[in-house]
Every structure is written in structure tokens, then in C-alpha cells.
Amino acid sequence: MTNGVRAKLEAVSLSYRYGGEERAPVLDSVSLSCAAGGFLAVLGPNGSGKTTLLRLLSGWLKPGRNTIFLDGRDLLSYNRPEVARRLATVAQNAQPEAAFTVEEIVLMGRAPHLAFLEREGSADRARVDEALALTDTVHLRRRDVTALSGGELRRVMLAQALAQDAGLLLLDEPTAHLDLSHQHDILALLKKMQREKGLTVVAALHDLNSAARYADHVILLDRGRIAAEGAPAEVITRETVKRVYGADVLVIPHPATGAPIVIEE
């Protein structure tokens, strides 16, 4: 896992507004490119447009034509099953309403690979077992998802996305509600799958230090526009954090990796 085809994602001058034309855009002329097998972190203060960007990239919000390209094709030219075989998402506030078990929820990730009315086979269940193991949720497999804690549910929804076996994974705040140990475990897992399996990762992150540690490329949004982009060390600087977040911080290199570390003054 993953056996999905490595996927490339691009956006060209992407803009979006909620409501009529008189409303200010939430995103304004945002362009990005995430190479197949890359790890892109999307950063920015609350309200900067991170969630809207990921919803557009996943197709849940409808972009304009010829603004988002998945493997070189206009995202709007794919049907939903085609998208789902290439791209999996983990939303920020995913909350299953029905009383499914964890195992059933994760098994739903296999749906894009099944024909109409086709039942899951042994290979599908093996994918589910692997996803549960990777996310440390095996012990939850018989639990009702509506009874899980926020952190447990985050890991279960990630397991579902991994079971989907797509080449591209979009995650909105994947470490929200997780304790420190599981925050590290999840991001380290994503990094390992990127390096060893060719998984392409695009993640909206709140924590600058996590982005610096795990991402190859960073985009920093500010009020719907790109304020800075590049390698983590190029974007996460004292001056940029002050300009975008209004925070006085120290930024020092990690003694082992050289990645920037943000420390409050």
C-alpha cells in the first residue's frame, strides 16, 4: 500500500468565492504544483483559505474549468469513481452519522475499486487490515464509529483513505485532535509512504514545525493569496511569520536535520 498510480496535481490561477460576485474571493489567483511522489504542506492563519483550497483540489467544491489538473487532465473531466481511484481525502471534520463499525467505515474505502453490486473480496479485506495496522486502529475495528473520540476518528478516517489505495492523498489538518504521540506517528507514516511507496501528499497543516519537518515544499496562504512558497527553510522564516501571522518568533535550524524550528520569543 499504496498500489495506486502516482499522481500529479496542479492548480492554475485558482479563485473561489462563496455567494455572489459582490463577495470577496476566499481564494484569489492561487497556482500550485505538487509533483508525483511529493509532499506539499499548505500553511496559513485561520481564515486564509486552506480548507477551501483542499475542497477545490478534491473536487468537492467545483472549480472553474482548466484551473485544476490531475495527472494532466482537467479535474472536471473525470467522473467521481475515476477521481476516487486516483485521489483520497481526509476532511477536517469528517463525522459519520450512521452507526457503522470502524471496520465497515474503512472497508468503504474500497468502493471505487468495485463494480456495481460487487462484494469485497479477500484482497480488499487485506487492504483494510493493513490500513488498520498502519494507523494503530486494529483494536477499534468492532467499535461503533459514533462512539469514538475525535483523535480515534481522525485515525479511522485516515485508515479509510489509505485503504482506498489512491496515488494522491489530500488531508485537512490530519493531526487535529491527536495527542503528541499520534501526531508524530501519522505524519511519519505519511512521510514513509511518500518515500517508499510514491504516495503524493498534500496536507493543510496548522503547525509550522510539522510542515518544516515533513514537507518537501510549502505554500503559505494569507487572506486567500499565496504569501510565500518554496522549500520549508525558504518560507518559514522569522520575517515571514511576523508578516503573515503577526507573531514575534525565533526560527533556528534543527541541529540534526537543519529544518527550521519556530520558537516563541
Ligand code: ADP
Contents of the next structure:
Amino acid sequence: MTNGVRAKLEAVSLSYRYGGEERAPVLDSVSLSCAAGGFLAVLGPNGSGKTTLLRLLSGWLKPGRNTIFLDGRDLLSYNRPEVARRLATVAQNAQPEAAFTVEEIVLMGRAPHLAFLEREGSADRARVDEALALTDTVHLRRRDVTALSGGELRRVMLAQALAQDAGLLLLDEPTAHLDLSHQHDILALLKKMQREKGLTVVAALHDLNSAARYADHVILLDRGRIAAEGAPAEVITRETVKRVYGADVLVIPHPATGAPIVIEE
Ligand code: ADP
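Can I have the other form now, the form predicted together with this ligand, not the form predicted alone?
Once more the chain from above appears, this time first in line as the rest of the complex follows.
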């Protein structure tokens, strides 16, 4: 899966405020670059701006002109299907309202590849089957999406994004509502797709240990600004966690991988 095209995403002095000029910015001059084929984790305490950043990067919220570049071009210069063929999004609280089956929801991920009123073909169906298998949701395919558990729904929405076959995947807290084993499965799947298929992954994560284990690069937001960025071991330190989260923690290297592990004191 993924069409083999590596996608690159950058933000340059990106600021955003909900409402008029009198409101304080929720994001303030954020610049970042997600290398094509990289795994970038966006970290930060509640309210630091992670969801807003992802909504801007996905085009769901409208950024200023020339502040976000997808494959080197201003995000605003693309039309919707052009964006959707390059970039797929898994929102934090996606809640399909209508009673579609899981299979129908995942098939909707193919829409950007179909012409107006064109019916899906066997290649599209094969993509859907593959996405269901990767996310361990094959057994749910005939179920009504409104009757799934939170964790099942998250895996189905990930399947839809994978079926979209974009080179870049943006995920807002992809492991929220998942039990431990599915948390690991989803992050390990994203890592595998990044390594083997060249998928570029940008994920907001609240768990520092997951970020340390799976991401190659992390940015840490604090009240809308980048407080630290770099390799996980550079960013996830006792001092930085104290400064940004106000929490006293121990940070020790993982015995096997060397990645930092955060332990509450
Ligand atoms: P995070 O994902 O890190 O928790 P958010 O991006 O959701 O952070 O929120 C950043 C700030 O923006 C918070 O202060 C939040 O209250 C505010 N905010 C988020 N969404 C809206 C909105 N739709 N209208 C006004 N303020 C918002």
C-alpha cells in the first residue's frame, strides 16, 4: 500500500488563532519539516496546540498563504482531491453519523482516486481488503460503523486512511481508546509501513514513551510554540519534561534500543 511516492510536509512560521486578532494565537510561528519517509511525533501537554497543528497541516483548518508546503508547493494551491491523493488524515474523534458498514466506510477512502460517479473496480476492492487485514478489522467488515467500540472505530478509520493510498499519513492521537495490545499493533504497523513502503507519518501522541519508541524525530509544543525538537533522546529528557509538563520524572535508556523511557518519580 501507498503508491510509492514519498511525500514531504513543511510548515514555515505557521501561526493560528481561533477568532479575531484580539484572541491570543494558539500556534505561534511554528516551523517544522517532516522528511519524506520520516516518522514525526508531535508532543505536548493538553491544550499546547497539537490538534490545531494537525488540522492545519491536513488543510482542515485554513492556514495562511505560503505557510504550509506539501511536496514543495503551497498547500492552498492544491484542490481537495489532489491533497487527498497525497495526504490522508485520521482525526481524533471521527464519528461517522450515517449507518454505513465498515467495508463501505473503508471504501470511501478510494474516492479521491475515482472520477465523478465512477464505480470502484477490483483494484479498489483489493486495497480495501488489504487495509482491513492490516488493521485487524476483517471480521468487522459487515458491521454497522455506528455500533463499534471506540477502539474498533479507530482501527476502521485508520483502514480508511490506508485505503486512500496517500504517501503521507497525519494522525491525531491514533492510539487513544485502544487497549495496550492494539496500541502497540497500530504504532508497529505505522512503523512497518514507514520503513517498508516509504510512508511519511506525522502523529500527535500524548505518550512520550510511544513517541520515543516509534518516531525518528519529535517536536514538543508548549503553549503554541516549539519548546524542543530533534531525535527522541535529545528532546525527551528529565529537564525538558519538567520545564514543559511541570512533572518530575526519571528518564532511562531502554536496555535493548537505547530509546528514552520516562518513568514517573
Ligand atoms: P492539544 O491538541 O495539544 O490538546 P488543541 O490544538 O486542541 O491542543 O488546543 C490548543 C488551544 O486552542 C487550547 O487552548 C484550546 O482550548 C483552543 N481551541 C481548540 N479548538 C478551539 C476552537 N474550535 N475554538 C476556540 N479555541 C479552540
